[in-house]
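Shown next as structure tokens: one chain only, the form predicted on its own.
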Amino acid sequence: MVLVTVRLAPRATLEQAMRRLKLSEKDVDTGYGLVLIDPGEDLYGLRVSEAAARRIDPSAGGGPYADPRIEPYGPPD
């Protein structure tokens, strides 16, 4: 899975993103679901599969981007 961005109306919902997108429930992450990353320009994110952000039009969304996994550096004290 990788992050793309997407900018929708406020108060969006995931199913929104996913018909701008014109992706289906199983492209897209649902647990993770839509994240608003900056109020002050309705910009979400959301995670899909690598073959689904291939096809996504840019001018619809932004991305990919990496989605690495975080954890802790080293043994925990």
Second form
Amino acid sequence: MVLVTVRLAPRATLEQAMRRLKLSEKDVDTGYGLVLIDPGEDLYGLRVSEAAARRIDPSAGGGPYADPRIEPYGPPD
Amino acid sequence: MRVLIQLRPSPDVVAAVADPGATATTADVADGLPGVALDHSFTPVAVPRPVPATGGDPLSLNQALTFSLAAEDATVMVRGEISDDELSTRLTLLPALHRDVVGVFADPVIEPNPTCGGDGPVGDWHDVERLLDVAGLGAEGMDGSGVALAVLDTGINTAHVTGRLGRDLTLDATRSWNPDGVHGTPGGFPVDHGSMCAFDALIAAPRATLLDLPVLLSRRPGGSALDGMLSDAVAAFAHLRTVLEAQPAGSRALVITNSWGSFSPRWDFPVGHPGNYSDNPAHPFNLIVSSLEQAGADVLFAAGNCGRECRDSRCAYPDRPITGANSHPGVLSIGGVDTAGERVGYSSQGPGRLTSRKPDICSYTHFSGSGAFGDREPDSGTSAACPVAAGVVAAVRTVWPASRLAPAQLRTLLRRTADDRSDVGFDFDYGYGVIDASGVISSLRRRAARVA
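Rather than the form predicted on its own that you just supplied, could I have the structure of the form predicted together with its partner chain?
Starting with the chain above, the whole complex follows.
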């Protein structure tokens, strides 16, 4: 899965994001939900399948962005 | 970078250098090389000129040669240091700006093998307490009281940490947060990397309030037992912004310690792709880091364990291993030194990918501390160095909330007061130097006097 971004009104919901991006529940990691990235810009992020990200109209949302694996920096081997 | 500079001064100067009875100094040979901090304690050395036999190739060393120390043949070598971030410019300009310069060569440090992964501990956490002048911080009222210190890691086991510290700790379960799908009670996770980080953060800030955010326990698709996905960190930072905004504006104090990163470009979009993370300040995680820092949070990231001398086997970036938010301009990137003050061989070197001047500073690691990996195993990696530094930041915040000293100002203060390990300020091994809490205390006293 990948991250995509969308600009919405303050206190937006995942449902509003899905409507704006024309996505269904099967496209989206609903457990992850909608995350406010930058309140100054009303910019939100959500996690979607790569196929769904490819369908998003660039005028409606940003991305796709990588969601790389992260690991602890220790102990070194 | 330390360099050797080969010069061809006038023959009388060469003769003075070559004469064992004379005492020519670096100043006699080469004063005023622009951009070079000359080492005046180094006695210039005469370098003989290789001379081929008659008819030989003047450019080849693979032939019979004689060596001439005659004043008109020989050159002279002096020693100095060039700032890492000016290196290429200086190397190009020096011969053009100074006609005596013949060449500039690396002068690699010759030293015993640095501390590496698998080595035993170097000192213990009480040595770190002493080196960080925790008593001095405490005397200034800087003990972390009332400061929220968020540990984004594998979860904290408070019973283990209190047992090892020999004192109680404060953990705020209400403001802690689990990623979706991670079950467990704040402070009740199995003893692992996160408990080490919590222990190490509390060395300098014993009364800080821990927030437990086990982002590395994610079971999101694509994750495994002890790693997570960057999206979980995005969500964790979004939660922390609500924590920060719930604090009164005049006394905001939130320190976020991150001892993790992405080891491999395999999980990322290629550099240059608009969705790339490692080199892209517009990636959502890098944006949310900026947003939180601007709102008043202090964000610290470990520089990583991909140092040239003994890099972790997981390191897969071919160069510039300080990537993504670990190299963000709005965070402190923390390298590692042992309690002898020597850089550990696995501590990642700059330049960073989002910002060149990384790491910012170094802090202590590879000491006997939490015992999270076994009684005889050190708290190691830049994973330990980062929360040790975060503890100092949390201690400062006890008295100096973000409204009095913005995160950017505190970062500057920590860089300026760091114990410089080179002759020219910043370098890509130690950054601006080793964290110096005593220097921070003195500087803040002066600042308080000015404000009063």
